[in-house]
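Here we start with a single chain on its own, the form predicted on its own, put down as structure tokens.
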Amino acid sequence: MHFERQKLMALTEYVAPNPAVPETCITPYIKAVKEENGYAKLLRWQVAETFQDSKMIAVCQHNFTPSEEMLLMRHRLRKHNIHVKFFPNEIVRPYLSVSKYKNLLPLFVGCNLMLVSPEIKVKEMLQILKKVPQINLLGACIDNTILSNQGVVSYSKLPALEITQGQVVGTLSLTASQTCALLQHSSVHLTALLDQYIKQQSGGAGETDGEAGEGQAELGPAKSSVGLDASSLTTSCT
């Protein structure tokens, strides 16, 4: 081909106009998905199962404890059916921010243990801490309700379950025994008042009764002496 025919050509040649949209754009990023590790599934589930199966859950800051002391609180915990339960905080944190324990996520920051029972015994948790001052109380969710340091303590001051219901029923059976009393008063006091009438009427009829009696007595002798001034007379006359 003729030298000026090639640079015709090439100034000829048809260019394809690049797309409106980068290719980058159109084809999907696949991001690979990392698999979760078993222990890390376990300790998920360990995690719901303790939350779900617990009416108290405290949360409490662990400082460094020696395991000695660690193994004599855990002794003394498990007496009273309370159990310690140590979890990462990536574990603990996205459970907590899907359930309606998410209050307690500003808890859970550092290193954090778990005092755990299914029964409520915040007494006998709080007499044990006392004496281990390495871990100290930060907050609990008591009954699906969730309580500071200090309304823990609180808490632990109220009376039994028992005893309040008897209070309570004592005051409602107090209650009702002075609105019977209320609504008996006025036929009880007007039985009263006639019974009282009535030991009067009687007791004046008796006195009345009495006096005639004394009467009679007085006439008796009166005619007896008649009597013998009558016989005198005549035998006088004789």
Second form
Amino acid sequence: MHFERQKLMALTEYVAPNPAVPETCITPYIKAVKEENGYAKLLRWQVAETFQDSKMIAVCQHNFTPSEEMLLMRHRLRKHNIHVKFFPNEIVRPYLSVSKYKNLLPLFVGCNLMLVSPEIKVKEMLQILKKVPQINLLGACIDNTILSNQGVVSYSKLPALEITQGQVVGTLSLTASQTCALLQHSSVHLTALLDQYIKQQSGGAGETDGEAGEGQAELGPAKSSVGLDASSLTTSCT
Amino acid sequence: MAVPKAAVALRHVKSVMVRLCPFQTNVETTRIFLEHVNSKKARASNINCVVTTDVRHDGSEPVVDIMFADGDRLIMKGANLTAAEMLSAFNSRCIAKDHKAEEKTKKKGA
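To complete the pair, please output the form predicted in complex with its partner chain; the form predicted on its own was given just before.
Once more the chain from above appears, this time first in line as the rest of the complex follows.
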């Protein structure tokens, strides 16, 4: 081929354009935001309400229970204002991980049920649960205190609050009353001895009337002064 | 976790004792095993079988202690086992005992 033709051919050679970048490489993948299920929202609200309103929350393992036994158990618990609640673990666990009940998280694994109550009636709850062997108590949160199974049992054996308060008051006042008794002890003992002495003297007064009378007269003011001292001490103690 | 859907049969079981500490993190599989053992079909297969659960708070490992009717004992420590493994171990022993019982009845019949 002639040189000029060669040059022209080289110049006018077809240069294919670069292939366009496909759209899928340019546009970022936008994940569709899943709208929260309304039922999940409701359950979450119910869980929050349950944990806020209840003083006693017991978590139990729920094995299969015949429906009649379950119904009877619910009825007996309801008499003591204890409600039986079922919540899915997927709803409860996120709520617990954020709230102050974090340490209850390991309990919410598998099939559970919750016994909640605004009052604290542990003895009655344990008595009813004894009759249903398929429900096993795992742990409880009573009055913002997390307790294990043994903890709940020992809590049920505690005496009433008023009785324990009375015991504390009694123990505290015991030391003060002991101090009072110690201070009075010597003067009381002295008066008792003098009383006995007077009785002995008056017993021997039948033999010697005059001497007994003088002795009594001498003893009289001394006894009265001792008595006055003792009474002043008692008033100072109280 | 793939848990077999086949029901647990307690025909040859005398008693099942499950000891666990629920505040530990390794009790999930033991609890699932306990649910299967307490299922409707399992309880219906042997009404006389006693299933006891010992809930403790001493940090001990979860243990499943199964006493069979012929005196055999199966102890499974569920801390590092999956529920499927525990159930398959239990079911394989139950099947072996079924075979033994069938052979005995055949021998008696023959």
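These numbers were taken from a predicted model, which means no experiment stands behind them. Positions refer to the first chain, counted from 1. Basically, rigid core = biggest C-alpha set you can superpose within 1.5 Å across the two forms.
- Superposition on the rigid core between the two forms places the CA atom of Gln150 less than 2 Å from its counterpart.
- Shown in the overlay between the two forms, fitted on the rigid core, is a CA shift at Pro106 smaller than 2 Å.
- Fitting the two forms on the rigid core leaves the C-alpha of Pro133 displaced by under 2 angstroms between the two forms.
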